[in-house]
Structure formats: structure tokens, C-alpha cells
Amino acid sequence: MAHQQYQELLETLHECMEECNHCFDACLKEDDVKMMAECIRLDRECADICSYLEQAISRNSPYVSELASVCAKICEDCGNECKKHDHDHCQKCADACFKCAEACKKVA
């Protein structure tokens, strides 16, 4: 399976990557920085496994579908709790995570 099959998931995944990582450095700006630290921790989380799973199909690996299954989790958790703060960067994390989520899902 080439990489090429995936290409709408790997671009997914990469915006997904980028809006938890801007979401993740403006949370650290906010004001009460200890009311968002679940935001902030799954940020991370979700822009791992996103940057994680994009390498994962470009090198071809045979464990794509269990890692996009783990994705999917990991977006939908990030996804809720994004969605849980009014943090206009907040919500653009929440629709990129839920995009990614669904894509994950086709593919788990």
C-alpha cells in the first residue's frame, strides 16, 4: 500500500498536528494556565500520534490500521475537550481533531 493511497489522511493528520500545536502554545498563554492543563496535555498527545501515524504510512507500515485506530481515540479525547473551552484556538483544535477522527476511522 503506498503512501499515495492515504493522501487526503496524511494531510489530515498534518493539520490536525499543526492545530494542536498552535493550540497547545496559546493554552500556555491563557490566563488561568492550570484551568486548561487536560487541553494542553491532550493537545500533545494528539499531535504526537498524528505526527507519528503520518511517518507510519510514509514508510509504509504494517501497523497503520492499529495506530489509526489509536488515533482516532486520541483526536475525539483531544476533540471533547477542546470543544469545552470557548478559546477560539480551542475550537478550530476541537473541528481539525473531529475532521481527523473521522478520517482515522476510515482507515482503522
The other form holds:
4 protein chains.
Amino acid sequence: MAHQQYQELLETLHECMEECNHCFDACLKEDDVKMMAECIRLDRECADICSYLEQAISRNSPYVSELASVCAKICEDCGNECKKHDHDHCQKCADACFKCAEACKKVA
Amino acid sequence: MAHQQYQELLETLHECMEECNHCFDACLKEDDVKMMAECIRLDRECADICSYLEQAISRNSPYVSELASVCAKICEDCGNECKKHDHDHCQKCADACFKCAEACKKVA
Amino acid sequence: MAHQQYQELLETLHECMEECNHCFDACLKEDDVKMMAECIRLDRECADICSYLEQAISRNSPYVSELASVCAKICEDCGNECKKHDHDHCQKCADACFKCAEACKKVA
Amino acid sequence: MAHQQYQELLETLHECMEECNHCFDACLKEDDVKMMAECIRLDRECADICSYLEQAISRNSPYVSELASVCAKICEDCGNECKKHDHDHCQKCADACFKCAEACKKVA
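Show the same protein again, this time as the form predicted in complex with another copy of the chain rather than the form predicted alone.
Starting with the chain above, the whole complex follows.
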């Protein structure tokens, strides 16, 4: 992976992890938590795999491509779920997830 | 840490991680998810730190004692929250958390 | 995944994580650390993905199959590297890795 | 934690995680790996706790203060070990570790 592509991907993953965790926290504080259950579940899945991939990339793991492929799928699913909800934190999270899914596909 | 104590602690942490993650999943499927919000939050906190400490112990980390001290506190809080709820998964999780808190305190 | 298969896989992953981290620690204490460099690198890769998959399975993640596929590959590579070295910790680690690779393939 | 302090800490942790993992990878490629063994060990400890704390902060964990206290100690130890070695990756890593230790102490 070229150095610039690597730096951009790390930043994109970091932003996605942040938005997913912020969305996770905010969903748990909403009035209708039940409606957000799938969002809460996928926010955790997505934050965890983004965080994992950040570490894998920065330690020069031989498995970046395989992990990025899984990450792209999880980001896409999480983005699609968040997109359904009008909350600001969900919409911002969806944007970060779709951007991250695209970036992951390029190295997958 | 003596070898037997180490093996017992690893097993206790593993069980606690499993129960917390099972409780996290089950809480998200309950009818009244809102009532379980704090339980969902603490289940994730507790599963993550138990999993982290399992790895730290098994790689002979120099920081087992400090991490076990944080883990004991999180296990205790998670156990106290789970204890409030009648669901089977919460009661089983509370038991695993309290057992793990005690085990962690011995190495903290 | 059937409950028994799930429990067996969790145990197999946990043993593999333990052996990989023990091998990581032991390799760093060997006289010829340079010869163990690839083993050290793969031990970390393998312990981390096994630990990650343990959590994913126990929280009923929708991505167990994809993650198990990546885990199987990493376990196999780590087992093949460890197999080359005569140290007890390497041979035990190789066995745990190959067993775990097989178990992961069944759910991948 | 005020929003700006939070953003700065997240960025500092992320940089430290990156430098530690880069140093881990580079140490494994050095001619004299044996001399770098403690550096390799602490790079992993430090990258892992920084990554963990990034997630904890961004999900609004109730345990940021306790975790930051452990993280500060690990960063300091890793910085002190890296500082001993002339390699560029070690010197850059030491700087990132000391900066991160200071940032963590402020929220501990």
C-alpha cells in the first residue's frame, strides 16, 4: 500500500470508529431504544472492526486485504441501518460508514 | 503469578466475557430495551476489559496488576447493574461478574 | 451455529490465543530472537484475531462466518511458521493453530 | 471531558498507537532483533492500550479516567525503552509515547 493511501485509510477508519461509538452511546440514551437495537448492535460491530483494522494496517499486518474486505461489508451494513434513522448521530454515522466502506474496498 | 492461579483467572475471565456478551445480545432482543440500556453499555465495557486482560495475562504483560484492578471495578459495576434485572441472562451474567471481580482483586 | 459447536469453537479459539501469546512471550526471551521474528509477528496476528472472533461469536455477531474465514487463514500461516522451530512453545503453538484452523473452516 | 480536550486526546492516542505499531514492525526487521526485544514487547502493550482507550473515550465509557491512568504508565515505560535506541522509528515512537503519557495524565 502506498504511504499516502495508508494514511488516508487510517484516518477514515478512525473517523468511522469514532462516529460508530458516538452513535452507540447516543442510541442508548434515546427515548425509543428498542427502535435503535439493530443500530446499537452494528455500531459495536463496526467500531470494533475499524479499530482492529487500524492496528493491523499500522503494524504492517500481512492480512490487511482480507480484513479490509470484512470491514467493508460491516461498514456498509452499519451505514444502511443508520441511514434509516433521522437522528443526527445516525446520519453522520451513516456518512462515515459509507465513506469507510469505499476506502476499504480499494485495498480489499 | 503462580501457574494454577493464572489458569483459573484466564478461565474465569473467559466465562465472564462470554456471559457479558451473551447478555448484551439478549438485552438487545428484549421487549423493553430502554430498561436494559445501562446493562447493554456495561456488558460491552465488561466483555472488552475481560478479553483485554485475558490477552495481557497470556502474553505475560508487565501490567496485569494495574489492568486487573480496573477490570475488578468494571466487573463489580456490571454485576450490580445485571443483578437488578430478573432475566436469566442478567442473573447468570451478574454471577460471572462477581466471581470475576473477586478473582481480579487477588492479582490487582 | 448449534450450541455445542459454538462452545467447542470458543474453547479452541481460547486455547489458540493462549498458546500464541505464550509463544510470543517465549520467543522474545530466546537467545536467537532474529530467527523468531516472523513467529513473533504471526503469534500476535493469530492471538489478536482469535480473541476478536471469541468476542464476535459470544455476542452473536452476524459476521462470524467471514471472520472465521480470515481466522482460519491466519491460524494456518502461524502454525506453518511455528512448525519450523524446535522450541516446545513453537510446537505446542503449531498444534493449537492447526486445530483452530480446522475448527474455523467448519463455520467459515 | 470538554469536547476539544477529547478530540485532542483521541488524536494523540491515535498517533501513539500508529508509532508504536510502526516501531514494532520496524524492530522485527532490524539486524539485531535481540536488542529490540523489550521494545517489541512494550510497543505491543502500548499500541493495544492506546487503541483500547480510543474506543473507550469515543463510546463515552465511565472508565476513561482509570484506563487513562494505566495508559499513561505504559506510554511512559514504552517511551523510556524506545529512547534508549538510536533508530529513527524508536526516537519518533518515544516522542509520541511521552506526549501521549502527558495527555493521559490530564484525564486520569
